[in-house]
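This document opens with one chain alone, in structure tokens, the form predicted together with a further copy of the same chain.
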Amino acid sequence: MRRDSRLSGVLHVLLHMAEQPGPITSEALARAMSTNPVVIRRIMGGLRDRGYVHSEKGHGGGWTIACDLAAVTLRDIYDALGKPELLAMGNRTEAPGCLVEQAVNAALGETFDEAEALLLRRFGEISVAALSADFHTRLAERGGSPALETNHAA
């Protein structure tokens, strides 16, 4: 099954507007990302609603960050997201007539439980701002620049 990215993605959209002052297209950011602008929006458009950032129209439009890194977590941005399902593996039926099942549905279900319940909350303890400090981290050993451009470029 093909695996969702759009916790992935709207992470390394939120650190590199993180590098930037001022508003930054939708168009350039689907370019840093190799995607569609259009796609950007629609991972945007929930965040935005809860005023993590805030998107601008006409000249000098754009997309601008409006709150806290540091009191963002990666739980916030999930939620944000809509929440989407985390395992790619569930119970064939949820409220099943047949014994068997009902057992089977039991162990495996408090076993999938165990596990999202897992991602959640290390998901609430690494705030946007944690991830934007380790990203410097890597710049300074590296020594590169952290304009979206050259990162992009190889």
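Could you present the same protein in the form predicted alone, rather than the form predicted together with a further copy of the same chain shown above?
Coming up is the bare chain, nothing alongside it.
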């Protein structure tokens, strides 16, 4: 089963953008993320609608951060993505006639709800700025430049 990696990808893009002194194009972000610029533009549109990023067209244009990353949490970005499914597991059927399956669904459903609530609460406790600080700590330990082209080394 394919996992939804949009949250991870968007956070990755935002952290790259935070390192840039000016606008960065969808093409440059797409190269860093090994994807198509159309994918970047689609994702960024939702962030722009929430006021997290800004775009400028034309020569010298591109995407820039439009918010204080310390005030934006992983939960905020998750919400901006349209609240994708968090858990890949689910019930075999949603409205079973079998009493055994009803018991299984009840136990699993309650547990899934608790797990989602915990995960979303934790997302709300982590700012994008905290991720940026972690990146800078790792960069300082490894040495090098925060340039988009160089910080993907193993």
